[in-house]
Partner chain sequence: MAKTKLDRAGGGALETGRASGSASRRAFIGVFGGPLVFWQGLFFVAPLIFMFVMTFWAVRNYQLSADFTLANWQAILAADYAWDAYLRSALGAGLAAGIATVVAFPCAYYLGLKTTPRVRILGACLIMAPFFTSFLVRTYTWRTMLGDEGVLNAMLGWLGLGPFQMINNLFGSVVGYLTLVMPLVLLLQLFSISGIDRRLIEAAHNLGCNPFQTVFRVIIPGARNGIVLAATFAFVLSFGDLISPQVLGGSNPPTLSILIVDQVRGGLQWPRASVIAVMMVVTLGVLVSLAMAFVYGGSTKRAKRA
Amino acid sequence: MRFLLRFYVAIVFVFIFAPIVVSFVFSFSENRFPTLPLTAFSTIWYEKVLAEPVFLESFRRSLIVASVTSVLSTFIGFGAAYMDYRYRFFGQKFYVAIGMIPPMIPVLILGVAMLIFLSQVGLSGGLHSVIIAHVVLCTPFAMALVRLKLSQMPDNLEAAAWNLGANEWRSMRMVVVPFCWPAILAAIFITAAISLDEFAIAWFVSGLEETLPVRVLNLVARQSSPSVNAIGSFTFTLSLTLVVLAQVVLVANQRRGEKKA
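Would you be able to provide this chain's structure on its own in the form predicted on its own?
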């Protein structure tokens, strides 16, 4: 039974990562069209991407969006998680459920809804539109990570700080934030990775300010270019690095807690 489970998990991973590996391999082929066996190793497509101002500008926009989104969504997610942790109020479970809804909505529907809303308030068609939409999408992930960390905090930790003379803001700064810092860092990395990869919502609301995934989508729609493999490989590596960093932070913090215990 255990062998079958491991075999099933291996098949799932192969199914998920095989297209990514193939794209990564062909990004180093000098041929314009993917063929096997590879004729020669080449970085020509990476050089072409780096020499193309349009791609560099799209990547710059993606970095700006991901950076701002990660900070804002983590800040909002932290506040939402702390409110759920510290206070008891009517409709609390509904409050948490509402906060977790955006990732459950199909991105096409969420993209259309954000386009309609932002158009109504005059905020559509720019990087700020993508940032707003991505904050809506990413905040629940940050909230979930911080809620998990807050659930591990002793109930009397803040009360001890208050008894020692700290007000609520000082105890927040000196006790709660340091305790949640690993989850906050992990949330920043995770939300940045999500924002870097997201293209459907950005395609609806970005207007002429294309992020890198939107640029790739438009390129694929018009022609078949090997540059897409190079861009995809680079973006995947960057996103995977952020996810790995988040995991490293959480695992290191967990092991540190086990040693203290």
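Computed from a predicted model, the values in this text were never measured in an experiment. Numbering follows the first chain given and starts at 1. Think of the rigid core as the biggest set of C-alphas that the two forms share within 1.5 Å after superposition. What changes on going to the form predicted together with its partner chain:
- After superposition on the rigid core, the Cα atom of residue 14 is displaced by 2 Å or more between these two forms.
Given the form predicted on its own above, I would also like to look at the protein as it appears in the form predicted together with its partner chain.
The next block holds one chain only.
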């Protein structure tokens, strides 16, 4: 019985990981079409990707969007999380809701709404449009991460700062930000990873300024190209690095906190 259950769990994990592993393996296969048996090992698809200026250009755009998005959405998310933590005010539930709802709306619908709105106000068709939309989508994640950290902050920490004469600004700078710093870093990495992977909204609003995932989407829609595997493996490594960095920051800080206590 237990063996059967384990076998079953293994099958479900195979389903989840098959596309990731297969894509990785075939990115190193010489054959144009991914079939069995595997042909010779080769890095030809990576070389092809690197040799195409279109890819490098779109990757550069993605990096710009991801870095601006991560900083902006982390700042907005941090401020909003602190407001929710520190103050009780009229409409607080609504305030938190407009902060948290965007990821629950299908990105397709967000994309259409953004395209229609931004083109009416003359802001569509550029990297700034992608940044605007990605900040909307990423802020909730930053807000959630920081809010979680704030709820672990000892109550008397800020009270002590106030008693010692610090005003809001000073206690923010000397107490709250240092305490939340690991969550802030984690939020920067996670939001960057989300932005780097997002293609649906970007596809609608980016116009001619294709980001990397939009480039991949157009490639996939048209033909079968093993370059997709190479790009996928590359971006997977990049996102995973960002996420692992976020984890390392959080865990290292937790350890330090435990030692202190």
